[in-house]
Amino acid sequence: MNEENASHARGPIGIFDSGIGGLTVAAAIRNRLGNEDIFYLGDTARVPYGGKSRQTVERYSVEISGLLLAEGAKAIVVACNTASALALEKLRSLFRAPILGVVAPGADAAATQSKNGKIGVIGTRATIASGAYERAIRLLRPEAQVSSVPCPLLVPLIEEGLLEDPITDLVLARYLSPLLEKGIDTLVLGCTHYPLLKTAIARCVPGVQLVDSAENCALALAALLRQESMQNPDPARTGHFRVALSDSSDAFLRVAERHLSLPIGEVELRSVQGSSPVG
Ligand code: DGL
């Protein structure tokens, strides 16, 4: 490795999201790549994304990425599933960087997982509007029967962190139950918040299996950065993480925090709106 790809590899790994929910992402790569240092953005004075238009949630990821990239990071990843179903392609034509979202690994895992074909998808609004899932796992299981399922009250109740509480259970047997009657044998958690609430879905849809977008985009950032030889040359080293949010920080970061365990120190306040994108 020369002197140049040396110092690119030591870059961070720029991480963002509408939000603090994209931290069961960065949970996810930190267990799995401690040696890299992560950048992670929470778009905490926009968010949510769950509703909003294509157009929107593109500018904003190419305003995000741009700030990401001008900060040094050596790759991006998605964490949002809102802003990877509607997004990725647009980043992927503005950027050289390896941009890499949450969906593909997901509907990977998912497609290879089912036994039956019959595969369950629960995300945003705009998530499961767009279909990415749907065509991400047709695309390697041309025959699998994909319901979806738009779950709108389900970050709010996350937010508020009722993952543990009955309401939280009625809202999930009212989204799920259509999905157990079509015979789902494996759940894609299309949405940033949803690991968070695995115990509480698993208990809802018992023999299920869930597929947690988080960890299968850890190891495929992890595959990444091998197939491109951009680790971090010292594997003993430990990360550094640094979070900066585009809003003063809310009380869902303390929840992630918590059922994370994470490392979060001083949150830095940045502006996103704007950012020129840089290639
Ligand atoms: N981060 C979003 C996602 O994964 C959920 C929150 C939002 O709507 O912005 O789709």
Contents of the next structure:
Amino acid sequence: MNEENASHARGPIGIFDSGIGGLTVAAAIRNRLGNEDIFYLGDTARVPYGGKSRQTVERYSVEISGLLLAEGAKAIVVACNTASALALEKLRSLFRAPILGVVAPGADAAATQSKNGKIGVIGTRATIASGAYERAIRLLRPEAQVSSVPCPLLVPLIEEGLLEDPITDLVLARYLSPLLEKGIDTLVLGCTHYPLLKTAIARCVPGVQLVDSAENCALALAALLRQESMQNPDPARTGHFRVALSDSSDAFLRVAERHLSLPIGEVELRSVQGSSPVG
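Can you switch from the form predicted in complex with D-glutamic acid and show the form predicted alone instead?
Only a single chain is listed, so you will not see partners or other molecules.
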């Protein structure tokens, strides 16, 4: 590796989400690639992206990606299901840096792991309405029977820190029982918040394999960095972790910090509107 390539490989992994839920993806990446620097940007000023037009989501994603690349990011992870579904093609057409979303890794894992081809997907209303997981799964496994359920109450429960609470268990049972009736053997957690409920979800769907999009995204990123020879050249170092938000944080930031064991220090406030594409 020449000096220029080595310097680029030392750049951070840029991760963005419409809010703070994507910290589950950041945590999975940090656990798997602990020597890599990570710069996480949550667009809390404009959350949620769900319900906004494709053009708007593309514009937001381009602005944030431009900012991350200006910070020296060597790769970008779109830790937002809505942006992964609507903006990846646009981002890849504009930027040279490798760009990875959360939908394809999760869909690939589900298509590969399911034994009976009956796969469930849970997510926000916007993600389920986009049909992104269904399309991605059927592209890999055309005969798959994919059943999707929107779960709008889960994110508020998670952000309130009610991860192990009878109310959460009741809500999960209501959402998941139709999927169990359809005989699914694999369930995709199609929202970046949902890995925080993995234990509770597992109780509700005994015997069903859970596909954690965050963990599968981290696996896909590790493979991508190897393929592109972009791993940080110092395997013994401990990577730096930075968090920036486009508006002041809320209580969920500390819920995520506690349950994900992330070293969130001082949070930066960054303006992303009008950021020009770089890269």
